[in-house]
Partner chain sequence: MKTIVSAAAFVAASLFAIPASAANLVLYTSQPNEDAQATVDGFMAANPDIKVDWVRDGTPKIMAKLQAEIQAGNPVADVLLIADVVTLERLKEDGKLLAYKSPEAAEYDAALYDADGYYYSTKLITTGIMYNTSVAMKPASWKDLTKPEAKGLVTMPSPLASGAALIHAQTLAAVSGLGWDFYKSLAENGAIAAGGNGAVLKSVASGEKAYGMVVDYLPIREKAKGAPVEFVFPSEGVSAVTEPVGILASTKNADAARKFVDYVLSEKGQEGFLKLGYIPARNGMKLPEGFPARDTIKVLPIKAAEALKNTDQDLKTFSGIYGSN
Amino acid sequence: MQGYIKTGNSQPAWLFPFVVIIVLILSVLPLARLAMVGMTAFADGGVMTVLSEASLWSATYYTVITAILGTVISLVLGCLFAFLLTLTDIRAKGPLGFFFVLPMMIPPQVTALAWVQMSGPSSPLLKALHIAPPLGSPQPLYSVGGIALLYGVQHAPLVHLALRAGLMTLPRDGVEAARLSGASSLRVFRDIILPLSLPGIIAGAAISFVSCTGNFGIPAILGIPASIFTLPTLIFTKFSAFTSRTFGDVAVLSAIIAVISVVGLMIQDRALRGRDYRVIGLSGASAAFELGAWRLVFTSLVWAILFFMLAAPFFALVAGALVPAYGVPLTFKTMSLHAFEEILFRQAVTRSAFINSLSLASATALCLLVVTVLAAYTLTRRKDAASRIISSLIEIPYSLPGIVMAVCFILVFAAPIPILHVSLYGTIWIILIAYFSSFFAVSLKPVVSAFHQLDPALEEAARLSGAGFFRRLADIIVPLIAPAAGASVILVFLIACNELTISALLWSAGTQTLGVAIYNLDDSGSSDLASALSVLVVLMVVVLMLLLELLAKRLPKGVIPWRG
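Kindly present the structure of this chain alone in the form predicted on its own.
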């Protein structure tokens, strides 16, 4: 049949080259540009100048130490919730899982702002409760420990999700055999569950470490006031004081972040070596432990943790939004909705941020959906090495810290585009293209899952009846993958709408996003406005997650991250 790869193949001949070109533009070009600038800096001797700066080694130390401590905290919290929610008969597993994953969906700068409002001598909430530390006491979160603590809170859901996936496949037979042999629950956990869980724990630790390394929102709000700079915040400050050396310097700093992330993943590979456990037999549900009298204790413990992770910071954020200034105690006399009125109806900056974030998130989610449907179609139909390479190239930008990808796109679009002589730097389009690159993998995963569940016979029958590619796409494929496509749109919208790290470097006057607006308002001392805007962002996140919950029953397993 003319126009197809070969007779009998349902793929149009243009489809795979089209996907390859998209991946070259979104993944290969920016990374290659970063590598070129780094090599140029090396050839000019600029690398040695950067490496000789004390600020570089100080930032590298703080990046590594906060990432390690944050990973340890996320491991403790993530493992506790994964074991309890997957293997025990604790009640309300659904709501517990939903609330525990929520911090991962909330922008990190909002998390940091909420915890600052919750602690310290100027906390409006603590003052209202008359338990605030005396004036003059230091803010405990402006420290290495404070940054690490919030890294742990923000990334514990990643450990939970990685470990939970492995726990869902634990061997039912092995656990029952051990119990019939008289082994106690503690012995079963120590000798069977824990060894088989190690791959999931190690994978969760690696993901958490890489995420901590590239985090910008938390160290920007907690670290900069205490002169604690991590590599992402050092890159931000170098862009703020732009010089002729800036591009070379940030290319080297970005390369160091990428190296730290790769080292973390290499350690994970080494730790996983020889731990490829293949589970034989039935798996899952009956591996649960009965907590008995301990159920009340563990139930109280996990709800108490969620209270301090979520509820208390959110109440503090609301309190901070209701008072006229940070440090004013919340009373009926000081309480007002002035900050909400200001950001919704008077402040042009916040209205512009809402429009920009919603527009960027919508455009990213919808445009990527068109590309990912075509990409998922060709990648699931082809089983060759080329399709595996393309799949890996799509994953790379999402696995790299956002600050590195932002630097890549600045380097690509710093000069006008050749031939067209159009400059994208300083416009909203550069943010949109960077979002396309960073969230391509997020958009692709649910759609690929749906394609794997499709029976190719349906499409094949339509093709033999003479239906063209776009007709089959419109009448057969799209209706069948519609729920997964909807989930893909909501997930990308959710992540893109709250993004800060990429837009922090790429925004300019008139193109600020919600994440940038919150950071700038807090940085300029308008903590009440920053808190009010953060409250609205958190509510928006919760509504979108509830929408995904409503879609859950019609989606392939694994599409919604917090559901088993």
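For the two forms, the rigid core is made up of the largest set of C-alpha atoms that agree within 1.5 Å on superposition. All of these numbers come straight from a predicted model, not from anything done at the bench. Positions refer to the first chain, counted from 1. First, how it differs from the form predicted together with its partner chain.
- Once both forms are fitted on their core, the CA shift for residue 297 between these two forms remains under 2 Å.
- Superposed on the core, the two forms differ at residue 325: its CA moves 2 Å or more between these two forms.
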Second form
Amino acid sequence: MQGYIKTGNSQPAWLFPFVVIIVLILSVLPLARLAMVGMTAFADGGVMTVLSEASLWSATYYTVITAILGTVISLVLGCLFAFLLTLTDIRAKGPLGFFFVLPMMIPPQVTALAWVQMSGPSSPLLKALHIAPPLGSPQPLYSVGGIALLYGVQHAPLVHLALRAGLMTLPRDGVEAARLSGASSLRVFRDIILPLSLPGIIAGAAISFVSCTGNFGIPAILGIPASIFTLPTLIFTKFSAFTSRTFGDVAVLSAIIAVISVVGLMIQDRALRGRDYRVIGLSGASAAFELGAWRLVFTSLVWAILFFMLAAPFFALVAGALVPAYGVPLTFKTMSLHAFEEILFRQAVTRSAFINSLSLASATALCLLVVTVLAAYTLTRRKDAASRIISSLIEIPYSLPGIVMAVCFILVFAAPIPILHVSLYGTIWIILIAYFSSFFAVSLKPVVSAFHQLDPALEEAARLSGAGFFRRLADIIVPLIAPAAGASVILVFLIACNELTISALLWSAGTQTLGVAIYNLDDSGSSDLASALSVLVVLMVVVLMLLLELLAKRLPKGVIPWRG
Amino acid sequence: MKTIVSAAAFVAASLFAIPASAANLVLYTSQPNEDAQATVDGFMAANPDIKVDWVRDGTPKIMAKLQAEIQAGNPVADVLLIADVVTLERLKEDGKLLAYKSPEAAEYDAALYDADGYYYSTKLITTGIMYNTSVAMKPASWKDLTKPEAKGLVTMPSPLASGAALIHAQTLAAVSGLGWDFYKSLAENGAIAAGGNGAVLKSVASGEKAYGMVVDYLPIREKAKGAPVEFVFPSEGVSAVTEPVGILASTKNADAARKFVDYVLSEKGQEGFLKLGYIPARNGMKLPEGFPARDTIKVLPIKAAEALKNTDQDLKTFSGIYGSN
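To complete the pair, please output the form predicted together with its partner chain; the form predicted on its own was given just before.
Following is the full complex, with the preceding chain placed first.
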């Protein structure tokens, strides 16, 4: 290792090994365990039994087809918003961006529940408006199309954000030159903007595709009633019919999802190669297009889309929480707060779910922050192969579907830990460790970008004046990266609070998370209670996002996903 | 340095905020959330020194969770309160249950509990037909569900998600004149089987489907709240499960667990079930509102030992008719 640590950059000797050990525990160990169990199942021939099951292949088919359709829908929505909000002079960009990103932050099962409440013969909202479909009409969302549509809505913000990042750096002079030569807006868009934004579109498509393949909440609520199983819901049902073969089977199924995700990311990599357009010139393409008379058209279009994506499902959710019983139309007379009362004051599950989710989320966010600051410090200072490998190892668990990581951690911790003889399976600690692993990358990103903006001269001066590592950390680094650290904490907190996929497999008595509580309430037929709890969760998400907005002025660019 | 110390203290504090399971008793149950909460609340009111944590899910899922925990060497549950005797009989045979002779048993019909004290039935839950009141054809017999008027409009819980649904299928399959052929003709009539009883209730009450096989208390309760549904006890008879309670042999809280068993069997506990709309198993109790007189309800017989033996085959037969769900 000699020679790696450059003389002008003295870090404590323990720092890099410390980060390596953390990454070994959080990334390498669980994935290696999954590979091992998968291979053992393969050697035992058990894998042939799994592979010969028709359910596996239909689940693989549904996973891929819904993910592809969902990606197409998210591309259409995401590109529309990204182009309009970045390149045109449309009004109220701030609120539009905020609202459009909201679905990404809302737990997918809540999105699914809200849309179910909004459509079909069961909709309290449609009943209240007297436009509900007749008896016996199928719920249209319980289908491949329904799942894909909701994937599209849930992941459109990802495309929007991926594309927006690229559009912000588009050269303005190219557009102006074309304009001066008399090119029409359409021409400029087709010949300059579109080719240059292709990398962003491809990246967005890949992120959306991978997120779709790993989604659990949407296919669980929309697919299971129609017997449409995707790989994550199939793994979940395998656990619901536990046999001695289950661990091996789910290892194989997880491996298939992992392969689909990796293939998706490889196609992206391939598509991006050779598309590296270096652009020179003034960036910041703000308002390259003046909409003029079209402004009214586009403004009403985007607000209409937002109405159907957000407002209508949310009102349906509220209506679903206010009806006294199924099938009763919502009127001022029938309206009842019973569900909210039950959720807030009687159900122990709600209280423990709130406590669990909030403490899991804050512990994850804060513990990760400590590791993240140290990791970002050493990873940005060392620019060698080892640090690049570590960086990508941190990325892997985040890019794999949550259900795969959950299975990994079950395999690692199902048996009591040797020597200590403590079993983590069935306790809250296994969820916490799985969260550490899955959200490490989320926590790291804002902090790394803050470190990149840090002038090393400051720290160097302190070092020359004899300040030790912790002294420099406390007096120079931490204060300078504090805003990014704050954003990192809130982002991880938000995501962890709303998590369902990992905890759906790992929860036990007293360790239900909010995601699990909502899913189970709906599953047991108490969809009024599920709706009431969902309404509370949505409100919490909005408050947290507004908090980030307040922090915005003090943050480096790009740290808050929905702001430029 | 101060910042780091205080940050570390903050992190440590947030870690300790994570509740380690501090409960004295863990209950795994298949009752709906509101009922499970009411049962636990009733018990804790009677035993204020015992704190209960509970997990609710369909019987097969609860059993899967338990099996996975047993295999991992860390069973969490102390007491089970789940749909059917067959499941508890299997646990008893595997040596997973603790015998306890409850003094309350004297008030129960001997057929309703295990003679060695491994489990006790707590209530009678029958499965009949519910329908949405806006339909033209009011069903009176199981066979009505195979009529053309019900084409594509019937839903039922899947035995893979509900213990009561499994017993129901096994009961009807043994009735001459119904049998598996009845399930086949239902499937040909476009009936679907997915999810638990809650899903059936939702689907019929909301008008997505018109008819459903479902446990009695759900539609009877919802009807009282104003939902447009009706429940019938079909002429051939209904199947029944008895939601037995049992203590796991691995319990670390045997005393509290025994108290829980005594409580659900006691007059007070049984009244709690009655209030929730269940038929109590204890002798001399009233019937909940909305039920016909007890002697007019014809309960179809089931042989527990035989049902246990055939369970895997029956599940396969059912899945074969209704797909993989």
